[in-house]
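Have a look below at one chain only, the form predicted together with the ligand, in structure tokens format.
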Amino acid sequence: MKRLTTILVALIISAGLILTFTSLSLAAELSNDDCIKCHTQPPADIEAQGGAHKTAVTCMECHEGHPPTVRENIPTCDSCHSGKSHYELENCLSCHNNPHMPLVLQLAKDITGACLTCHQEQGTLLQENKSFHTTMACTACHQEHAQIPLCVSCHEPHGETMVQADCAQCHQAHKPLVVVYNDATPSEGCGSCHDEALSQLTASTTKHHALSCAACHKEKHKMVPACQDCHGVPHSPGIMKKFPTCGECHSTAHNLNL
């Protein structure tokens, strides 16, 4: 009797369990709210830095189905991203290494081609103005996306008083040998390589003293002006015939003789 009761109770319990399981599996529609019950890291990552993968898609839009019913529920990127050259790259996850934090990037030190899928202009500048920088990978300088490197982390300034902020007066990173500048460029920068010109001009008591190097040697390095560009020919043809160059009486522009 006691044994029969035990069996009966056991039967009733297992029937109940079976019923519960059946109703559970019938209702076993997974929802986005369920995932976090078993998976902690992906929801935490998405919450912290999911970006558009948090706001524009849900877990289940990427992960269709679930093991064991669906064995492969990892999406490929191209099921949603297509139509731009950037999306033709190999191995998306090599840079976007956590799809739950899509804009937290892992960039290798030797990347160039992938950058050009969005920044053609910089690639063109580097190719059209050959310099040592042309031979370097983009990420040799831009180690993180959108980070701007300091020139002085790789180069010594030309003079002791010169600092990082000065470099841009004369150089652009993607065409560093094309030295261009404007009239406001201070003469001290030029003087760090042309000390004689700077010291002569500084010592001069003529009106040229007030002019900067860049005001005369306009815009481009190694441009040399003629006196006549600014002065015309202020003397009579007779004098000029006898003394054809201005320098015969006035010496040089830096060390003007009145």
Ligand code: HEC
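Previous: the form predicted together with the ligand; requested now: the form predicted on its own:
Shown next is a single chain and nothing more.
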């Protein structure tokens, strides 16, 4: 009986060693093809909008190992992303809530600091050119990442015929009060705010009638040219001395006192 027991123990030990050896010898490294057998949604997300997570890395390069052998196989973002101030922000998943679609962001309505770690130029423009826009959070306007909102979604157009495309001819969103324009800017756009001046100019029978607002008020809003810029000194020194300001006789350039 003792001998039989010894033989049985030997056989059990031998079988265990064989099974262990067989399991180790048959073990193989996991591949992406193995992952998608169970994990269907992440590969679909990566395929749709994975960005560099689709082209630069594989599943196993991020998820090293698999439970139960490796229990903590969800990497932190900073294990790959470093070297920029944006990567030093805490709680990455508050915006990048799906790492398999890293550029599809879910943004709260009061975010500014995090945005400016990438979009520094826009932040500088807002601070150097104070306006109501300066007081607003970035995500108050940009409610989706990379989304540029329509001006007319918040602002009433200056005139009835004005459309979104007209706004950018004069305004930049990050410095909206710095109004610039080119010579082709239609006078109707100016007249939507400066209606009295345009009405006078339209009714005028002088050569000024044929000119656009931008032809005289060049390039920068509120730029008022001197009459001498175009007309030189049209009167004798005596008259110019007595009436040094053209407007004393001619009123404004829009009606010339007619």
